[in-house]
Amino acid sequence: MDNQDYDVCIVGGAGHVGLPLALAFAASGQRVIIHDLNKAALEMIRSGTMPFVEYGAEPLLNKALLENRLLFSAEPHDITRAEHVIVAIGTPGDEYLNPKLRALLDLFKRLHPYLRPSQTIIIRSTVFPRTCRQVERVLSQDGQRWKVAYCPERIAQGYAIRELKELPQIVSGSSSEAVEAATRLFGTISPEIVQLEVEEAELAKLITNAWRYIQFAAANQFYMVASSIGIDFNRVRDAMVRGYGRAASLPSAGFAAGPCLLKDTMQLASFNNHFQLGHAAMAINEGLPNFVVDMISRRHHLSETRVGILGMAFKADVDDIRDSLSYKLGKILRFHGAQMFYSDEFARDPTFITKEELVAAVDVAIVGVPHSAYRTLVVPPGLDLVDVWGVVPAQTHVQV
């Protein structure tokens, strides 16, 4: 039997899901292999620097490095050295809005020579229902019995370090042995374990993100209704939720984006063609940039207008631009001839300018994401500020 001198190996361990989890396990006393093909990211992490914004992560990283609890590897043979193998790779959709299941299954075929039935194989990635059973079948083609668990991630990006300690962990598996092993492992970092059947856990993850996406769609639809008659939706919402618990779950309007909510809603819609609520949510949220551009075009000749977007990340106070609707918004505006300027407080791009430079240079400024820094933004007189989120002080807000 191979020498298993590490407790956990995380495949995709340099990513937004894998790295915070690796640091949480290291902080709990585990020895962790961070396996990733991105060697540049591995070198950055090895030097004690996080490759992305994750609050509270860097002190844990440096402590783990000091205690020699991390092994960085791009070599598949190191996976054999861990008692538990957690797969935390991305699972994007294809051009037909269907999940790319083949990539995950092919990964397990490639890794099969480096995996052992004595290990607990834990899938952390978001997957299409019944995918984990297919993974088990792929591994079991060698005639051996494998322990396959599904433990979906459920953290808010940027706040994983805190939430991994606070949130219950869903655990499921193909056998009682897989469930017991995954329960013991996640019990070292989670305050509570919730056990489900595999298909239940797969659906729980997808429904969680689809529900959040639908909530944003409801808010955005209400925003469009209010804006069409010149009413400030954020004032209406503030009045609705103040001291009134039954309305408190209504989020603010805004560009609902990122690598999870839309993708997981699409996965659920692909799984069940009758998920009409999901299709409606996608149409509303993805249509918000067009709505904003249409409303601005009623006040300005876009071909003669300088427009700036404040915030290019997909959510507040992080640097991740994946699937950000700010880029879609900019593309639509450029199509209509607007001269574009961009700014962000966290994401870096040589073409970006500061928020102060942006509001001084443009005729119209659109808040793409509600970074905290915009709460104190000083807006020049005469600037047409489009703030769907309602983050900029009210006296400077121009309703779309």
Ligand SMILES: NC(=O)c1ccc[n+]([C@@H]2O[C@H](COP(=O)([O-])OP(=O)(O)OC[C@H]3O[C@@H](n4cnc5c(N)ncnc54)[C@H](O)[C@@H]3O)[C@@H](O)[C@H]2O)c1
Contents of the next structure:
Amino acid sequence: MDNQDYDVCIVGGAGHVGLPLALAFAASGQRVIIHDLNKAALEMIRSGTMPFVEYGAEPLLNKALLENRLLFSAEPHDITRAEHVIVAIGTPGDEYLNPKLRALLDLFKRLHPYLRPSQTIIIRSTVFPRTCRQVERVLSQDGQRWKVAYCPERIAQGYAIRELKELPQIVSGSSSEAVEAATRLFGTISPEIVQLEVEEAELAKLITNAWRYIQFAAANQFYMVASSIGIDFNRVRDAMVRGYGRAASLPSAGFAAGPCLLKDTMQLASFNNHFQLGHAAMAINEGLPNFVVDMISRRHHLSETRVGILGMAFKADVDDIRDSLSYKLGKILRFHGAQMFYSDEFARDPTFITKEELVAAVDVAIVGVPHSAYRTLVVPPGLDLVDVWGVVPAQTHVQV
Ligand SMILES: NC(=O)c1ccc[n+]([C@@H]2O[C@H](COP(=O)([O-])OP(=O)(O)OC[C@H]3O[C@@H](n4cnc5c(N)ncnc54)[C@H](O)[C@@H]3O)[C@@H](O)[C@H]2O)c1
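Next block: the form predicted together with this ligand, after the form predicted on its own:
And the full complex, kicking off with our chain again.
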């Protein structure tokens, strides 16, 4: 019998999902192995610094370090030392937006020598429906009975530390033993456990993100309809939602981006052929940068125009630029000959300039993401400000 001297090992433990979860378990009194191939990130975390913006995480990290609750490892043999193994690696699609199922299955084949049937194997990454059964099949090829659970992550990036304490946790598993073990583990950090069958849980996660992506698409479609006839959608929306609960779920328009929403919507679409709404949402959300550029080109000769993008991260008040539509926007504008300038409040890049320098240097500024700092941004007179989100105070707006 191997010595299982840790409660949990998180594979992908230095990532945006893995690390907050590791800290939540450590804060609940457990001993956690943070296993990751990214040694630079492991070093940074070991020194008490978060490798990305995650509100409320650093104090938990430093407390866990002081209490000696964390083991950092890039070595697979350490995984054997934990009672529960949670896999939270990235599950990106391929360049044609199809899921890459093999990557996760190959990972389990590689990890197999370091895993034990006595451990609970918990998949946390978002997966294509029926993937977890395939993982169980891969592990069971050795003739042993494995406990495989699927417990999807549903936090909003940047706010995981708060949300892990507040959100109900969906738990599913290949056997009642797997469900019971995962329920006990997540019961230590979650206020409520909701049990589902594995395939239901896989779908629940994908539909959660697809639903959000479709809501953003609805807002973006309405924005384009309004803008194309010169009407400020944000004024219309504000009036619609005020005191009117039935319209309250209409989000503001904006560049719906990041590593999850589009990818998960497309996983659902590639799972069966009947998800036209998902494809429509992709066409609308991914088409918004083109729409904005089209509208700007009616007022400016782009090849003679200096354009700045305020906000390169994929969402407000974080530093994560993965799959941000601000980059797509910049690419389209450069293609049309515009001279480009970029700025962000959190993401670091030596080519970025400050927001004040940017608004002083350009003819057109586009809000790429609604960082809170833009709520008080002073915009020079005469600047053409394109603010799809409606974050900059109204008196400075120019309608696209
Ligand atoms: N980011 C979010 O807000 C969010 C929310 C819910 C669900 N998800 C899902 O969670 C999963 C992880 O997303 P993320 O944003 O945390 O990704 P991420 O890229 O931030 O983190 C993944 C981590 O896994 C590590 N890794 C990759 N391969 C590894 C391996 N073979 N062994 C050990 N470590 C390995 C990477 O170095 C990285 O640190 C994805 O399936 C994603 O769709 C993400």
